[in-house]
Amino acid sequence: MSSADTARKHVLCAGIAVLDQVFRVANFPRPDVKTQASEFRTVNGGNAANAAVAISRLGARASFAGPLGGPAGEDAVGDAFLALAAREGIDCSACPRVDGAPTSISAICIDSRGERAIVNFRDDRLAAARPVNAAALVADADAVMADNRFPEFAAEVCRAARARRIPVVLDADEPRRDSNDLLAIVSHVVFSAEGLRATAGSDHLGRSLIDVSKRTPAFLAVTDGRNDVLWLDGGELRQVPAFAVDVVDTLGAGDTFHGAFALMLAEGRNERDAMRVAAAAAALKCTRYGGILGAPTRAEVEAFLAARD
């Protein structure tokens, strides 16, 4: 499909989010100890937020619906969220403000070796928030990708994107059992391992996956890092391989993976091939520093697969 085709579909995210404030560090800092940090970036976060950049960075048509803090001039995390947002063409408009509340905001260190340490305060004040009209949002939409931690709003989103029969994929991230009635309203799940291990209550992934899929008709899949995607195919366990790449910067990966796999989905390509391509970018992102800066483009996305055929 030309990169022209991709322009024209639209995926919807929804959910959590963030401004990160990202330090990159030799080492994770110590109790009583100052770290001096060699880089700093404020960027976007949050699991939809993410992927709606990951979207936009590989050619498509992006949107984000999620609840931010109010109102608009004081929340100053809030305005600067939608302030980065707007630099990568994501449309915000439908997100709602919660006046009095703040927009979740993080402090991560990425060390020497990629991997991340994260400080996260989200006001329980914004889960109260509700999309104004779920229909209008999804009306154009050609697939929907939502993350669980709001998931009283997330919920009337993918009923709306149901309703329509199009692709609605789940990032099953946070480890929560009060979302697991997401777990049959969406077409398609893709879990975080530890977010798997919470829900089935069981260390073993495939194990999970199966006892999970007893409680809904959605494709499943698991991400774990590094290690090979797992997902169910007829009740048989299948795998994509992850990519062997030389890791920078872990930061958005999973949701890198997710929003490609939502766009692959929303152009018609089946699910094996939409997780091929999106463990390819999720691998290309953890090769650059920078949180969600580090998503990849379409053309980018192409090559790696191309040299590895």
Second form
Protein chains: 2
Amino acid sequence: MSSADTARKHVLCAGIAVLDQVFRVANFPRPDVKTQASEFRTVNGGNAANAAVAISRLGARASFAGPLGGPAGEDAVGDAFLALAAREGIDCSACPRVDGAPTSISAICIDSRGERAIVNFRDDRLAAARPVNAAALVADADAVMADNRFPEFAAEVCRAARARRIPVVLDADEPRRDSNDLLAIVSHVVFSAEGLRATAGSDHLGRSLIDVSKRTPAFLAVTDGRNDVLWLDGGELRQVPAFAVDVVDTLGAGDTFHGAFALMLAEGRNERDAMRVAAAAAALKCTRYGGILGAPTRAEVEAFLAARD
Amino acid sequence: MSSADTARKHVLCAGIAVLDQVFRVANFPRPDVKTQASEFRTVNGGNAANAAVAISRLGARASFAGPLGGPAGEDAVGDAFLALAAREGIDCSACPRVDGAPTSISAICIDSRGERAIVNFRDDRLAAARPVNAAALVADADAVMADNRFPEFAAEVCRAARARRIPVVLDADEPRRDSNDLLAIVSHVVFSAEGLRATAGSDHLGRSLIDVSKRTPAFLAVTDGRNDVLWLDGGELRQVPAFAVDVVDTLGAGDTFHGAFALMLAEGRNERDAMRVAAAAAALKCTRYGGILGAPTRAEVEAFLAARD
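If the structure you just shared is the form predicted on its own, then what does the corresponding form predicted in complex with another copy of the chain look like?
After this comes the whole thing, all chains and molecules, with the earlier chain placed first.
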């Protein structure tokens, strides 16, 4: 991967934006004991919004489109999200704001082993928002990364992108059985383990991937934390090894994987190579505290991979 | 308790102010599963700040003094706290703001049984703040309610109040062994169970109260959730029965108890009566969702007690 020989690509990320309130703790809170955090920060979160940060850190152009609360000036959470996104150089100009609803917010605890516990509030009214002009949104995109938190919003963007025949990666992270429409209209699906189990109705990840392949011609893979990535290669199950690292914080690691994967496809890499880069980016992210703010630069990913070749 | 025959008293609450981000959940978050909240709201929290809300709801004058982050306009958490306190009619004009530090913030989950799980971040620099003029703060107070989160800040206020011989109630909620100074300079100590265990170094609440009584001449009691309140009456252990209610949300219940107790002392009631009113106020609070926003009015407490006499 040389950054010199690829033009700067543009990846549009569509889906959920969240403001994450992140508490660093020794142990997760338990009822009736007040847990003291050693650190607190407010960072951006949400699958698609996080993927946009990862893409921007890798040196590409990232834009984000997804429903926010509103209006501006009254929804403090959405205003804070946009200010943080602007700092990362992410174009959020096509985000619809839903008046009277709050932007999604999460409280997240990260423990001494780097594991996270998340509680999220998402106002149902956000799901009614639609892209103002999906065709315009994707007009100069080289790839799209969409999550399945707002399936109808994402579907419009994905259809417009597929009409242009660019790669469309679905992050099927949310456990839901109603994502079938999305599965059928994207070119690539990368499940979370939890998302795949819910979609396939089975606990066995490999068998579930094969089951889902009967419903969509899309490329299929599943990430599973620190375990290897499973994927289907012409009906055969294969693995992309996860890199072993000292884990400090897994928050945003999956999103980093999806963002890096979509960017590599935008740059014309094959899926196996793209997943290897994505796995490296996700592993590096896990070594750093601060949610998606720990996403690596392209130079860091290149050095990480070079050291392991 | 007739509101007609007591002049409107003023209780100063000194200690911690927190902005609480409250998530209503079916079950507490667990690692690696995203918990969806059915409701989210931002409310004021912190022991002393909550007690001020409870006092104001009971129809008295409440003021609050405690370290906030700062400066105004830059510490969004502190600004939000002050705006919410103003809505409750609480005078916060004597709160020092510590430039460069954030005001304390908590994320709190309340589950379907009304139990709470709390994570809190408190910047160490807040502990360096001192009252600008403790004597002026307490000059027209009829009682003081202080918590033990900022012992040195509280100690100055408590000493000034004791010099005026008004009741000074310490909420010894935080488990700490260094509260001995505070124990000795207040007139009343109401422990949380956790706070008493840490102070006495023993799990037995009754025995712990007797142990602590050797260190201070103050009135001593301990609250223990839905269990009866234990207190020492001239060396004898006694109980104030807790009222059985359908619990929706215990967040702020202890603070409601402390606020009501201090106010009743300010109105000249004896401790046993004051604790009965406080237990009623706390029980009513538990029947309502929304943290301290569920604290009852005086009319509600009077009706509750009248129905049980």
